[in-house]
Structure formats: structure tokens, C-alpha cells
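One chain follows as C-alpha cells, the form predicted on its own.
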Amino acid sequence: MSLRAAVVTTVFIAACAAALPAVAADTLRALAQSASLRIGTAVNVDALNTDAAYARLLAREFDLVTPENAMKFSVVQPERGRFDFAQADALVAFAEAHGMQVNGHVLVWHQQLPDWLTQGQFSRDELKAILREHIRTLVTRYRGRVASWDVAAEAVAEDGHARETFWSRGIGPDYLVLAFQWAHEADPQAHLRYNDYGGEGDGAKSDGIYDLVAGLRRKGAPIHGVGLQMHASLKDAPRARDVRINMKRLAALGLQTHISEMDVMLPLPASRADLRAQAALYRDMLQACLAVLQCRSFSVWGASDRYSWIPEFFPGQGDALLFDADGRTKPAYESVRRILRALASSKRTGKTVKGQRH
């Protein structure tokens, strides 16, 4: 992004900030406060920079934001040693203007790496130096401003074994411990997470994730939480009971848990029955999170269907989020708000409701 574009972006975000009203008492973010829960979404920074309605929706309903792509390696360091923070800076500035926390995403991943890195010829020591510089530069820049980081993502394969990746081949299995150590050194106050998909309930992958993070703890890695992505469909979703059990065993390791990237894809065009079933799944997963004290945030992977990643990667599928393409609420939104509203009411009356934290 050019300097002129960066200035235009800053002015646009400032204008949005001035135009946004105070958060209403019945929004998701206001209601979630009573449950000591952060309610979050992934943010498309290009849309944030150009779509004022989208910016208003983000600020009204969410108090935790995760960049979809703005902090990934290929965006932040497209050439070796040349860092581009324009998109990340825009997101952090927007979050600060609207009282939102930021979850940095992602420091170590095997995808979206620049060609100069994947096609280069580097020794183990050189790769360690590259990764250390990348982590330290990014985390240090936002020290005290980004509350949490997805330090590593998707390092476990579907069978539960360690995934072979660019980093594991080049550095060795200790790359994960090193990444957490480097991130902690750069910002000792940041909450550091491991993030993965397909391990929310029970099965080989959830066992593999558990073994991985338990091993990191044994090795002294400064890991504080686990993000359970929760990309689901109506035919392929974990049982809420299994999600609770899995969260509780992670909590027993001393780790917080987070539903970090939830969406529920539907066949297009979505039927009313499918939208109702989607709403029930959102409700069940939120209740599973709320039933475990150490589950601290519930994030969807996109605010509205207009900017969802699903249709591009799964043709014929979509309508996966809480708001439709025009920013209107869907049954899934109402089901989430109903749970949070009941909890807020219980706080006032002292009456216990389903999903009460314990």
C-alpha cells in the first residue's frame, strides 16, 4: 500500500469512528460482557477500508477482531526484510477507536508464505533467524496493543500426528517451542494461542491437538490457550457434549479455550429449515463454550455473508455467518443473542439458566 493509500485509509477509519453511535445495550458485544465473554469476528481489511456499513456492523456487534489476512507472513513481509504494516495498522487503529481487543493471526503457518521464502535455499540456522525476526518484528510493533496471538496454526494432521510443513522440515519439531518463546519475549503480556480446525469434539485430531499442547506445556513453552476453529456444516459438526469435554481437558492443562473461527456453511440457496438448523448449531456451540469457565471468547470467521470465504473455496455453499450479505440479522444471530440475553437477565435476577458458566 502506498503512503497516499495509507493516509486515505486512516482518514476513512477516522470518519467511520466519528459516525458510529455508542454501543446499544442489546447488541452481542454488550450482552456478552455479562458472561465475561469476548464476542469476535474475522475482519476483511479491504472491506473495512471501503465499506462504511461493514465498519458500523463490526463496531456495533463485536468487541474482538482477528485479521483474516492482514498479519499473515505473505502480506506482512512480501520481500525479505521489507515489512508492510499498512493493513495491520488500519485494523489495530479501528479496534482501538472502538474499544475492541485484537487477536493477531497468524505467526507460524504452513500456508500463505511468500515465494522468496518457500523457493529460497536456506539452512536451518537461516530459517530460524528468519522466523525469529518475523515474529519479533510483528509482535514488538503491536506490543500492548494486540492482546493475543495465534502463534501457530494447523500443525496437527487429520490423523492426529504432527503435520509435515515447510517449518518442520526446515527447522525441525522444535520450531513450535521456539515460536512461542520468541513471541513471549517480544510481548510478555500477550496471551499466546495454538489454533486449529477439526479438533473441537472427539477423535484422532482432537487427541493430537491435546497431545501437542500438553507437550508444549511440558517443554516450558509459554502457551496460554487453544483456539478451536469450528468451521462446520450441518452434516459435519461436533456434538456439543464432546466440545465441552474437550474444552475441560484442555482447561485441566491450565489453558484457556476459544471458539476462534466459527461458521456453518449451507447449500445455496439456503432453505428456511437449513437456516433454523444453522441457528441451533450456533446456539449449541455457544452454550458449550459458556458451560466452561475457561472458554473466554466466541468468534465467527466473518461478520456478514458478503465477505465470507466459503463460496470461493466451496462452490455452491455459503450463507455461513450471523448476518446476510446485506448486513441483516439471520436466525443464527437471534439464537446467539437469545442465549446472551438470558445470561444477562440471570445476572440481574440471580436465576441460573442453561449455559451458565461453572
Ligand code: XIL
Given for the second form:
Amino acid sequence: MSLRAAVVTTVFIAACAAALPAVAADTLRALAQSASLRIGTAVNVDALNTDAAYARLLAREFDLVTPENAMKFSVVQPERGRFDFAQADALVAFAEAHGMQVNGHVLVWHQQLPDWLTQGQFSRDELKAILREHIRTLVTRYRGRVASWDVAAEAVAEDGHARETFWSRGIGPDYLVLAFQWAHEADPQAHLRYNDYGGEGDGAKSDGIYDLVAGLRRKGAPIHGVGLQMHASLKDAPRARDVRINMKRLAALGLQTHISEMDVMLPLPASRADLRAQAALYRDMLQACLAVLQCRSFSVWGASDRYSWIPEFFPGQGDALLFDADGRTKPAYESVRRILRALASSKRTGKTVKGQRH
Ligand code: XIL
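Please give the other form, namely the form predicted together with the named molecule, since only the form predicted on its own has been shown so far.
What follows is the whole complex; the chain from before opens it.
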């Protein structure tokens, strides 16, 4: 080999090695790509900025990110009219550097609102103006860079009726249609979603969510997708069959569907049997999604157990995600990867596997 060829080869190998983490063929994101599915995770931006191993893990395995808190109202607009995009900008830049899509989260929600808003005395028109300005500012800033938005979340109560919230009380029932319209005006290309928990399978809440989004479609609201959060435990998880049926009826309305925030909390310390049962649940829900062509993404609510919200919000519970606190793969990761691998290789060989998309 000539010196020139040797140098070119060396440079080529070095370039491949540098690119390896993001393109390695056996990562979740690489395998999912051949199934036209995005694999996502919530991102803790503080950790992103301080924990290099965490950042590498995200870039290697996922091609869709949702800011866990960085785009919520109280973070983005801590004082009236003063917007703080430091965290959101960092997340979007990271996603762009690693070829990941961003799902903006969340524009209209009744939680994590700043005190100036919830303690203030505002008329209906003032609240409409505040919400409109908030949505317009956020969506316009990331126009063309944030592919989808959770425009509204958790507007349905457990019994399936409209939830009474800060926004519904303050603006009235049409706040949802307005929010979708305002988001659409700010970025007509963005995929706009409704996101909720506890309505993944069958039951009153699932029916309530269906009725709500069907109503939004009827009223002409620019809604394009529904996120089913899927915060589960071994004792409280929907049946995969019901999830599939529910996704199909949502798809029949012309909506895409997403598993948007999956985690499966386990009593701590987690037993091996529970970790295996958790893996089976991840497998089943991924298969439910893969069985519905309109199910376009499968996201977990955090990559590694180190940064999961579960131990803080559900004391005594944890170990809910695909990677342990040290970033090592868990049985749940292996089961998700096994399905994606089978799907990817069946695409290549033309064999049909369970859950394959047509
Ligand atoms: C959670 C975050 O994970 C926590 O860090 C935060 O303190 C509270 O909110 N459904 C949602 C998410 O849509 O925004 C919530 O995130 C978890 C439940």
C-alpha cells in the first residue's frame, strides 16, 4: 500500500470510529430506523450538560428527544414576558448535533406553571393573550427545528370527562382548539400532539381521550397525533391487545400515535424476576406499537435509572428504565433490542415476524 493510500485508509478508519457511537448498526436507533420507528427518550438537560457518559448514551441509542422539564412553562417563562431558553436551546443544539428529532413538551398543561401565573388575577381575555404569546414565542423560536409539539396534555380526568384545570377554568372549554391553532400558526409544518396518561388501553379515560381528540378533529383543530404516556408498574399496566385496539381507533381518526413516556416502576431493590417481567412489558408495548402502522415513535421517560423521576415521585419504587444507574443495559433493553433486531433482519431477508409493519 502506498503511503498516500495508507494515510487515506487511516483517516477513513478514524472517521468511522468517530462516527461509530451514532451509527453502530446494533443500537436501538439504528435498528428502529429500518422499521420506520423513532426511538425516543426524555432528557434531563442538567445531566446532559454535566455527565458526558449520559450524553454519549443518549446519542448512541436514541433518535428522538423530549425535554423532561426544559420547555415547561415555569422554566421557559419564569416571570411574565421574560423568557429563558438556556436549557431548551442546549437540548435542541444537542439533538441537531446528533441527528435526533425533538418533541417539544409541553405547551398547555396544568402543572409546573409559574406562580406569577397561578397566583395572578387575570381576566379570560388576559389569559388567552398570555397563553397565545407563550405558544407563539416558543413555537416560533424553534420553527423547523422542533419537529413535533405536545400542544396539550392531561386535559381528561380519570372518569373520562374534561378535567377542570387552571386553563379550562380561566379560558373556558375552547382553550384546546385555540392552543392547537396558535401552535399551527407559529409552525405550520410541526406535528401537533395531544398527550395523556392512563388511557393507553381500554376504559373510561381511554374513551374520554378518544372523544376529546375526535371532537378536536371535528372542530377543525390542527391535531396530528396522540401520545400515550405509558407510565406503568407490574401491577398496573394496560393489556397490549387493548393498546393496539386503542391505537387503531385513534389512527382511524387520521391521527398518528406514539408511546410517549414509557417507564415501568419496580419495588426497590428490584428482584431479577421483576426485571424480567419488566422486560416482557416493554416488549409487549413495543409490539403493540409496531402492529399499528400509524404508531410512529416509542419513547421512554428517561434513559438511565440514575435520572428517572420515579424514586422521587413514588418513594420505594424505581429501576423503571432500559439502562441502570451506571448506564449498563438491563433485560428490558435486551428485549426491546431483540424485537427491533428481528424486525430489521426480517426486512433484509423478507421474512415476516410478529409485529412487522406493512
Ligand atoms: C415529570 C418530570 O419527569 C419531573 O422531573 C418533574 O419534576 C415533574 O414532571 N407526565 C409528563 C411529564 O408529561 O412532563 C412528567 O415529567 C411526568 C408525567
